[in-house]
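First, one chain by itself: the form predicted on its own, in structure tokens.
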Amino acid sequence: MEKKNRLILALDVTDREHALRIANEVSDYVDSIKVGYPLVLGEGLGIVKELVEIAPVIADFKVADIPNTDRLICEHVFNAGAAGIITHGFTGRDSLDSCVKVANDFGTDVYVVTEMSHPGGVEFFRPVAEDIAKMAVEAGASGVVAPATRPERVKDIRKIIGEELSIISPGVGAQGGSAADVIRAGADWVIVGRSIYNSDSPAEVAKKICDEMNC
């Protein structure tokens, strides 16, 4: 993915109609589309197909079971034209390795989740985070996910990533995190959703985004 205004739009809506709406709206300002369940149930893996016409689409699909599974789900989204797709790593390295295979014969990215925005993801991920951070570059992971909610904890994956693998960031406005905090901490892009395709103005909102970052 090329690093070009460092933000990735969250586009957790439900229709066809308004998915496209805004994504052609903010596509100046984006680096590419995170698209999840939400609209992927609602309207079908199709969407992704026409998304990507607009801007680079990575699958929220949080992807967590056993290797098998994980490569099948992978080929279809890969099979659909997605250029990335998240996993969970708490499943263990053969099912992390079996999306990073499908990545690699695709030409895809992988992107592991860490640690999770929302409160409760200090729970049970802050204890297995780190590893988890170890195990995305062993296993040869494009990059990982972590919580522009906690920016020291961005800081801390960052060491143990190093450079060779990228951060995503959640967490930026509805969830209270500042794109500007955590590119600092090390951060490549932040993920912004509601305080986007919420607004009135979500190219407007997009850019104000940008600028923060000096993008």
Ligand code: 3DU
Contents of the next structure:
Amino acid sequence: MEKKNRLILALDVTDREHALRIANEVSDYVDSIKVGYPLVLGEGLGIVKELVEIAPVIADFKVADIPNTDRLICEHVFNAGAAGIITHGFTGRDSLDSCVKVANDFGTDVYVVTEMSHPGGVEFFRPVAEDIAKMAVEAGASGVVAPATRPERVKDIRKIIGEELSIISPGVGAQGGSAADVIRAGADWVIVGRSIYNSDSPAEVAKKICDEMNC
Ligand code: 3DU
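The form predicted in complex with this ligand is what I want next, because the block you gave corresponds to the form predicted on its own; please supply it.
Following is the full complex, with the preceding chain placed first.
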């Protein structure tokens, strides 16, 4: 993903018109659009084909299954035109390897969740987050997902993964995290949803977040 604005839009609206309107309004300020279950279950995977005309799409399906099922999910997502996919890592190395193999065949990216950004994200993830980050490096993933709500954890995870892998970081705005703080801690991109798509002026909010990150 080209690093221009450092902002990824989390497009968790559930209908096509709304999704396309928000995506078009903020397209000058985002490097990618993250699409997940809310929109794809609402509108089908075809929405990805429409959104890639506006910006590269990352599919946030937090893939977490056996290697064969993961492979099938990744193939569908990349055939639909997504440039990247978000997977879990707790399912183990063979599952992650399967996603990375498909991504390599398509020339796309895999981002692995390390520790989640909500309060419950520390309950089970905290003890394994650093091992998952190490595994992401060893497996050849493109990057990891780490919490903007805990910049100190982003710093820890950056130390583990080095400079090769990217950190994409949700939790800015509605979840309380600051874009500037998490970029300073070592994130490459922030992921922002509700603060942008629930606003009366999505483009203004997106621009403000970009300005905060000095991009
Ligand atoms: O809180 P927001 O509305 O800005 O949305 C954040 C997005 O990032 C949303 O799509 C959510 O599913 C995703 N996400 C997290 O919030 C936290 C994670 O650890 C991983 C993904």
